[in-house]
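As a starting point, one isolated chain is supplied in structure tokens, in the form predicted alone.
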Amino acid sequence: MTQVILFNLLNGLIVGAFYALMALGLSLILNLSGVINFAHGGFLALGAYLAYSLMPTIGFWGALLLAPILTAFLGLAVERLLIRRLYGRDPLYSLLLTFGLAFIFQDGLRYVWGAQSVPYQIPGWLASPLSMDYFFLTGYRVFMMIVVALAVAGLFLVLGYTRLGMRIRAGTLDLDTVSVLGVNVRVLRNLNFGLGIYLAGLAGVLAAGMLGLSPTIGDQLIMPSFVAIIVGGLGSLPGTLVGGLLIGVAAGMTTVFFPTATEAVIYVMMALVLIVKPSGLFGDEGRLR
């Protein structure tokens, strides 16, 4: 029983890390641009498929570095050509646009790579268990947690100590004032969108090695990622991080005792948080920190 609990706890923590990485990208875009990006899961899947296609040429490590960057560049193009035209309008327009983009991404992936799952190879030495007693603790799982931790730390360092990050934080507080001070708001929104999409692409490259690769891989992560934002508190990136990890662990532990409620517990947790604290766990902050 102890091994079962530890196995599901670890799985929940890892999936929660994916939720957090996805939700951080979603939150970045939402906080600065007011766009509810339902196409985020499509970008995640695209990042994974790009890595799959690149691996025969540049290997796993090259694909891990390059695929999220290529996904981010596509995100820059989508923001510039489509989403930029909807700023200042009712958020419903951007929601419908990104909802439609999600279907376009999914059908496009099916057209190019097929509707069935494809084999996603990770280095053999990473797939091996680190312990005979705890067979589920593989090198790849540890590697994923390290990469996610480094990505999150890098994001907070960028936001806290770079000119771009400070402008993003300031724009979240008052975009009009930032514009008056001479900052090109169009470029700022574009780069912020690309940064959020980069996190989605990175999550896709990592998640495919654990969850398998199919055109619907983003669907498994997109809605829990929105829940993570709500649980943590809109506008709070630390809250989003905590929210993602909490719902991941909660779902993992529920699998042990009530397997049929694994998905429902995420939304039950969201409802309880909203009842007790409608602004979310860290919602009092309401802005990036």
Second form
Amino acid sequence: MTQVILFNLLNGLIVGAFYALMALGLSLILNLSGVINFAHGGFLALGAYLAYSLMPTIGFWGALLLAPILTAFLGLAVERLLIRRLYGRDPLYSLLLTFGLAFIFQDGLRYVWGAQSVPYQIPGWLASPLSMDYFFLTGYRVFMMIVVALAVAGLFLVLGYTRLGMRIRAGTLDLDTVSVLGVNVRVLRNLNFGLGIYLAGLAGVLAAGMLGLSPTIGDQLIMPSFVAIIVGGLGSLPGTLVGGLLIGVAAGMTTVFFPTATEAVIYVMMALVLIVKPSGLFGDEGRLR
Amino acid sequence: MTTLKVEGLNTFYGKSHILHDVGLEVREGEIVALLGRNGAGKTTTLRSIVGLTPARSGSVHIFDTATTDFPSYRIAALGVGYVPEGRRVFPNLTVEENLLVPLERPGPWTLKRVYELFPRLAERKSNKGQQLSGGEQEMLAIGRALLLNPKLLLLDEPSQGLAPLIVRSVFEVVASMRAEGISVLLVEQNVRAAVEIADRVYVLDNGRVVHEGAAAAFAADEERVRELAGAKADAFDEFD
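Switching from the form predicted alone: structure of the form predicted in complex with the partner chain?
All chains and molecules follow, beginning with the one already shown.
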């Protein structure tokens, strides 16, 4: 029993870490630009497929490094060419745009790489268990946790200690004032979008090694990521992080005790949070906005 | 070179016509006060100049560049500092972080110099913007605008809500901008304090310039000063 609990706890943490990585990117974009990016799952899938295609040439490590960056560049282009035009309009416009983009991504991926899942290779030594007693504790799972932790730490360092980060945080509350201080807010929003998409691409490269890779890989992650944002509290990035891990672990634990409710539990949690504390766990304080 | 030249400005909020053919000028090294009752269009004039509420017609030239259709950040990048109404300090950032937001234009103003000018800010540099008093917020908003190294500074009601003693020290700082080679356009309700440091004044009423002239002559016209200064208490407006 201990093994089953530990297994699902670890699983929940890892899945939660993906939710968090994805949700942090979504939050960044939502906070600064007011855009709910439904195409986020598409970017995640694209990151994974790029890694898949790059791996034979530059290996797993090269792909891990390069694929999220390429994805981020595509994100910069999409923001520059499409999303930017809709700033200042009713949020419905950008919602429809990113919703449409999500479908275009999915069909595009099907067209290029096929509808079936593709074999996604991770280094053999990472795939093997670290211990015979805890067979599920593979090197890859530990590795994913470390990379996600580094990425999150890196994000918070950028936001907390660089001018870019300060401008992003200032802009989430008052973009006009950032602009009258001479900061090119178009570039700021563009870079911020790219940063969010980088996180999605990274999540994709990592997740494909655990969940397998098919064009719909983003679908199973995007709704829980929105839930993570709401549970953690809109506008609070630390909240988003905690929210992601929390619903991941909750789903993992539910698998042990009440398997059929695994999918539902995160929505129940969201409903509970909305009833008890509508601003989310960290909605009003503890924010790094 | 003209520092700021505004001609025939007409600005609307939705269908409300706020500014009617507003024209004004700030020459190099001048401190110009823009006076008027609440709702006269003073804030709107500044917002139109910095590109936050673009004018529907008319023109704005800053340092001989036509900036009428520029976005705010391009106008600021020319060297235009703006201290908005209500300070608009970033509440979620520390004092020091607030000071690091502006574009890094080269010039004499550094973090160190701003802290020398406002030692209070140095003491509170790790405090969040939302923890500051009104006077400290005003200092922060001015310091933040100075770090852009502006050649033209626009201030919107720096005295608003401040104790008389603090108003005095804020105005001393504004007056000292002349020696820094910074031209100033000052919007104020506190007419007496404003005319004391200004070279020239413009008076706005109902979105129109109704008076322009030397500050000294205006200050000597006690009736006129009293009319404007006295309007403060019962004034009310939804725009400014």
